[in-house]
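Below, in structure tokens: the form predicted on its own, a single chain.
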Amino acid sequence: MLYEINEKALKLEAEGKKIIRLNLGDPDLETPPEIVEAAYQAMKAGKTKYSSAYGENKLRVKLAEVHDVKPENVVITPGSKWGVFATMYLMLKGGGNVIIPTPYWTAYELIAKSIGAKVKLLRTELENDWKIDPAELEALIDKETKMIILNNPNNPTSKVIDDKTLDGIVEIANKKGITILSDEVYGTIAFTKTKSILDYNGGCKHILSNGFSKTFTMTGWRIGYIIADKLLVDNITKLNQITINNVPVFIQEAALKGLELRKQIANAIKKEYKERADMACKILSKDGLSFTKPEAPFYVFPKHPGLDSEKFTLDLLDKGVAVAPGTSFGDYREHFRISLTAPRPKIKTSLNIICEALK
């Protein structure tokens, strides 16, 4: 349904209708000019050839420095989605099951099913602040469980997993010998401190997926990375070799420039999206919608009792606003996701249209 909404929005725009797009996590801010210039200079310098399927060494060294790991634990991927796919493909293609807390980013389940893995969903609720219950998690684990996927901060709720809960999840995974794949693509720009899966083991027992799309507003550039033990890094590299070969070197040069400026870029994006989140919370609260306050960009995931969010979001498109139905993220029909990825005046206009449509 997430993709159906997007296709309908594109169709309406092609027909001349103006749509305020709050349905995708695609930052509206421009890629910082320093990053664009770095790519341009790299292309002019002839960095347009084949390269290592591991990724450029200087980028891997810089990422290793940022995350306090060894360069051999880093592999560059064409976007974090490919990193997630490659990891799941390599670890689950032989069968088994994966546990995914909901609400979740749609791609996790779709990837698992596409490679023949079974999915066990661990439901969380707004009324419980979207907390994962470690006891419920442990009860889902069986001898076929190979992976637990965490998205921290979470899409669509923008919630950060608190330290105590994360400690409990890691303890269970370690006890049961299960790998955690932690997607932390929003971690650097979270409004509150976010504990990384890498904080638990220097030997990369678990796996970090991350990328440049959100922090550096580089969604269309398609560059991400996986941090894992050397065996998985080598195997992802082999998969890169027979598929994408390598991320273009000029894009890796651009990413390297982003890392050099990461603190100022991250601070600027956090400030902007925190102000947007505060504005959205104020408007939505006045109209009685229930939601948790975002702890990271870019999403709000409100609940309206009795709502059929699929019908609501399709009807809302005709009013010029695109959002995503809650059913795209699990069994959450009364919820819908708002992406705060438009200029503030457009967000304000959209929120007023949404509130009016819910009356």
Ligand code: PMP
Second form
Amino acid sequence: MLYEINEKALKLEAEGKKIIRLNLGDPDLETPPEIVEAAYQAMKAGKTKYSSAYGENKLRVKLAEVHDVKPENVVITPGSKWGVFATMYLMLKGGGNVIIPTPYWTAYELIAKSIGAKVKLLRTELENDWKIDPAELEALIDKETKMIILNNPNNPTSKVIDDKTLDGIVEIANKKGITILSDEVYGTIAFTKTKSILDYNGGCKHILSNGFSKTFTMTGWRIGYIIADKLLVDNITKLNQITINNVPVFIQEAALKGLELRKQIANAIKKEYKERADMACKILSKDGLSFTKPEAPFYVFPKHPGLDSEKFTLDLLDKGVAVAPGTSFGDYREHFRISLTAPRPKIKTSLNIICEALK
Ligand code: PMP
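Following the display of the form predicted on its own, present the structure of the form predicted in complex with this ligand.
Then the entire complex follows, led off by the chain already shown.
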């Protein structure tokens, strides 16, 4: 349905209709000019050849410094989506199941299905502050369970897992010998302190997936990374060798520049998105919608009792606003996801249209 909405939006745009696009996690801001310049300079300097399938050494060293791990625990991937795919492929291709809390980022379940892995969904609810119940998680684990996926902060709820819950989840995973893949693409730009899976890691037992798309507004550049034990890093590298080989070196140079400027870039992004989120909460809370306050960019995931979000989002397109139905993130028909990825005046206009449409 996510893709159907996008296709309909593109069709309407091709017919000349103006659509405010709040349906994807693709930030409207530009990639910072220092990053663009670093790519340009690297291209001019001839960094346009094949290179290591692990990624450039200096980028791995910098990421290792940022995350307080060893460079041998870092592998560069073409976007974090590829990193998630490669990790799931390597860990699940021999069979087994994966536990995924919902609402989830759609790709996890689609990837699992594409590999033939079984999926066990762990439902969380708005009414319970989207909290994962460690006891429910434990009850889902069986002999075939190979992996638990966490998305912290979460897409679509923008909720951060509180420390106590995360402690509980990690304790269970350690007790049962199950690996956690923690997707933390929104972690650096969260509005509240977000504990990373690496904070628990003796010897990179669990896996971090991260990227540059969100923190550095680099969605189209396709660069991300996995931090894991050396064995998995080596195996992802082998997969890189037989597929993409390496992320272009000039893109890795650009990402390195981003990392050097990360505090200032992340702060500016957080500030802008916090203002957008505050504005959205103010408008949406007037109209009987329930939602949790975003603790990270870019999403709000409101609920409207009785809503058929698939019909609602398709109809809303005809009013000039694109959002995503809750069914794209699991069994959440009464919810829809708004991406705050447009300038503030456009967000304001579209939220008013949404509220009007819900009356
Ligand atoms: N993880 C989550 C939770 C996401 O929302 C997204 C993008 N929507 C990604 C990963 C993919 O990011 P990338 O551009 O690094 O592949």
